[in-house]
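Encoded as structure tokens, the following chain is the form predicted alone, with no partner shown.
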Amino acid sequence: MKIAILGGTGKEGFGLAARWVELDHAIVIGSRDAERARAKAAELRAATGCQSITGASNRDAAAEGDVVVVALPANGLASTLPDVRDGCRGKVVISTVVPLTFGTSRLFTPPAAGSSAEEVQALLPEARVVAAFHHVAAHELSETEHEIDCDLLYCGGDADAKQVAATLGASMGLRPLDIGPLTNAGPLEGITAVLATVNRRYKLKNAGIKITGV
């Protein structure tokens, strides 16, 4: 399968490509300057010394990928998407966006679609979005080596497209959970926020999350 990573520059896209190309998933990097798209999938290249990464603008990526993951700040959802919606139409699109907003009152911020994914769907409306990954941390999936000690919590709209983040997340060693449609994205990224507090009070980089009882 090829991957396109909207925004794998940034840690979370740049863990989710390691993690996924040594599962024999070719990977697209995409960014809003290609060039630093290509210099980055070269750096990949190297660090796990496989050669099934490429750099591409978001634009270029989008239309390369089989499934298209968005790993955009926030912020850049209404800015990035438009330009992508012909190269995502039909497809299965994972949403990992979470509104956060650091250094003010409140961390979590959703936007008035109700969350990322929402507006993600809204702004990509023949695409096939999946709300997932959100709380797995970067620094977790861009160490191969260790298993990642999390459950993977998904939801959308479209049966087929869960269950193809569901593979790729058991793939990788997580535990995947159906939490319904895509409208319980809003509590689903606000997790993250939560995560983020814990990691921050007690020292950790790693907090996850477990379901008890399935």
Ligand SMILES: NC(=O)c1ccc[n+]([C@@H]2O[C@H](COP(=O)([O-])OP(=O)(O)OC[C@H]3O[C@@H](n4cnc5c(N)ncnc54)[C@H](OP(=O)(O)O)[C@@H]3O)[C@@H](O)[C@H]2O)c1
The other form holds:
Amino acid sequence: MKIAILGGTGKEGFGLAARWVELDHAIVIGSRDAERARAKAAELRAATGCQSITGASNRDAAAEGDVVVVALPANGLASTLPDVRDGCRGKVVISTVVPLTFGTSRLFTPPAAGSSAEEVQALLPEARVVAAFHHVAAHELSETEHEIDCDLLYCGGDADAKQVAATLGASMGLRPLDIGPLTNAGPLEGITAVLATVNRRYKLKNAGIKITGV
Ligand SMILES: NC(=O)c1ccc[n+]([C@@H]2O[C@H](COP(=O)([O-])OP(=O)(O)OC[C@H]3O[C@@H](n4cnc5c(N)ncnc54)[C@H](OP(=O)(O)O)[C@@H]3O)[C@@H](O)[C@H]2O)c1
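Let me have the form predicted in complex with this ligand next, following on from the form predicted alone.
The next block holds the full complex; its first chain is the one shown before.
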């Protein structure tokens, strides 16, 4: 499968790419600057020894991917996604986006749509959006020799699209748990604010989440 990662030059997208490329997926890293994406792709080829990693503009990456992952900051969605709408038509689009605002009294700052994933769906109406991977920290992903001790909670409106996200998570050792429709993305994204606060308070880097009783 070819996975396009919009904002794949950042920490989260890069970590996901590092995991998936080792599972034999092809990766195309997207960026606002195609040259920066190509440089990051070269860095990942060198780090992993895997050759099936390329870089492109976000628009070209979206057009190339079988699955598109949105690993952008929340405040970059409105300026980026209209340009990739055609490339994402009919595709599974996985949003990792968490609307956090650091340095203010309110860390979790969801948009008017209710969640970043719902904003992604509104901006890409023909895509099949799934919200997932919010609780897996970038450095956990990039240290590919370590197992990740975390559940993959995901939600969305399309059962087949959710199965794709679940399979991509399970392939890297996460336990997938379906938490229903995309309208649950707000609480799902909000848990990341809790995890970030736990990390800060207990001087950790890798707080994660596991659901008991399942
Ligand atoms: N880091 C984590 O541990 C983690 C964990 C779970 C979820 N997340 C979520 O995943 C998303 C990506 O996280 P990240 O830490 O990788 O973010 P990041 O490094 O801040 O940004 C990712 C990439 O997005 C592009 N970008 C930055 N500002 C932009 C803007 N205003 N408009 C369009 N593109 C912009 C940049 O790429 P170019 O400059 O190359 O275009 C950047 O490399 C965020 O929503 C974050 O909340 C992060």
